[in-house]
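What follows is one chain in structure tokens, specifically the form predicted alone.
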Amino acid sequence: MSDQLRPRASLRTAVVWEVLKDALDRRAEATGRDSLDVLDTGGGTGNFAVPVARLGHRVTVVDPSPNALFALERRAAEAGVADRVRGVQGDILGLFEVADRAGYDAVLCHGVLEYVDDPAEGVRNAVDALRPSGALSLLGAGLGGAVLARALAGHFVEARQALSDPAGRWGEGDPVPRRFTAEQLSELVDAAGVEVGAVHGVRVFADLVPGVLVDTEPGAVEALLALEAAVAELPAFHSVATQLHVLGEKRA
């Protein structure tokens, strides 16, 4: 059983594994290659770049961290597709330092761009990795999830602080230093060359959801998997979701 596949790991990442998998294999049949070329920016321990080698690819991960790419070294071994796992220091605002400019068929963005001092230019890095009509997936944290869920915890001025912060922060406190809207995200990829063509919600329900129910009610976990996965593509939810996940093509 995969990572993704795992009942708790699968409420997190189900929604974008499957629309990452399907992405691959499109551009798989587009370009007449059993073997992609990946690159996963921030991949850290390899949640995402274990599964895609699986798959058969290759698979590149830049991390800062050298004990998160030691992990993956590990991980990679003990999946039986460490020769096709390679894992380099380095972050994406230096992306070219480590990795090649135009050299990949798919390029992973998770979980980065909260983090780095120009979001737009982490984009921009991204999407010139890409080979022509090569697909961008790009995480980043939601700006509606984290207001929604500091009002259901009570705590209705950090909602309304984070609602009205430039940053989506709900005080000096908050541990994630930038939030995007769906509208945000697309825009920052349209504008980087890459034609959008799906924006998900991605755990709009999950986090909310009393751990305890997930882990003793029978049949919750699929329920609840089948219900993240049929309001992920509705625009509604987007500015509820947890995190948002932008799936495009580079325009040729």
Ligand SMILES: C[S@@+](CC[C@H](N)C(=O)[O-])C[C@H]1O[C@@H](n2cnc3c(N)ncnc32)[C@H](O)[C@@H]1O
Second form
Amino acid sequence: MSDQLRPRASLRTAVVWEVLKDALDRRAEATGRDSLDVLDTGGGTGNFAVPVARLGHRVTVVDPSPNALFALERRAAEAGVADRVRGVQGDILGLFEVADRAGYDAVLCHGVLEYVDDPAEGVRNAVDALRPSGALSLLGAGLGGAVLARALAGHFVEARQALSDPAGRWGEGDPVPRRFTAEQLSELVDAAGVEVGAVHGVRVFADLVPGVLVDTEPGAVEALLALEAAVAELPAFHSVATQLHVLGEKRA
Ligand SMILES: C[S@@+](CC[C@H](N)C(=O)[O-])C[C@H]1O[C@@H](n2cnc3c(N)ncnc32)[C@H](O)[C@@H]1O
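Switching conditions: you have the form predicted alone, so give me the form predicted in complex with this ligand.
Following is the full complex, with the preceding chain placed first.
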């Protein structure tokens, strides 16, 4: 079963997937080409790269992890899209050692900026890889979602620490090196030469609801998915989302 068909997995990816799929459809229509060139920076094991290839697009995944690239290769083969997915070992900060400048109709940068030393350079590289009017899909860890999650777990000091820490970290044990507000991500994207089209809050409730409520109540996953979709575009919920998605178009 593909990830997009697995209800539990789709709680993590559904909002981004719907926005991304629409953006790719619009790009295909605008360029008059059914098969787009897509770059997935930090694409890992192919959570998005493989479904994008299944739409008929050619996807290059750049990721520093050989293990992730190995899993990607196997997953692409299982999905029957091995001929449209190319994995390359590389870093978003040295992107043009392995990828083409201005060579792609769409660039994905999902869950990567948290881990790089210079997020502004990472975004600039992602944008420089785009053709004029190309689509940028950026997903980053949200600051407010982490504050809320720590507070609801009773870790009030850590919640406050995340609020005041310049990188949005709640303490030494925090596995995420950096978090962002919607404004910070939008500013990074704008400064790199991309017009922000939409901002979505991702996993506003999904990580806060006890798993047992979602797994045992009939229809609960579907209802939660519909709720996540309903709040994703409402700015009021951006400040408490676990992740933030920014979709934009490179200025021509
Ligand atoms: C949280 S995973 C996200 C994977 C995938 N983008 C997704 O959304 O499922 C982060 C990925 O970023 C990769 N990564 C970490 N540092 C990176 C860097 N400097 N440049 C490119 N990718 C990086 C990791 O190897 C990992 O595959």
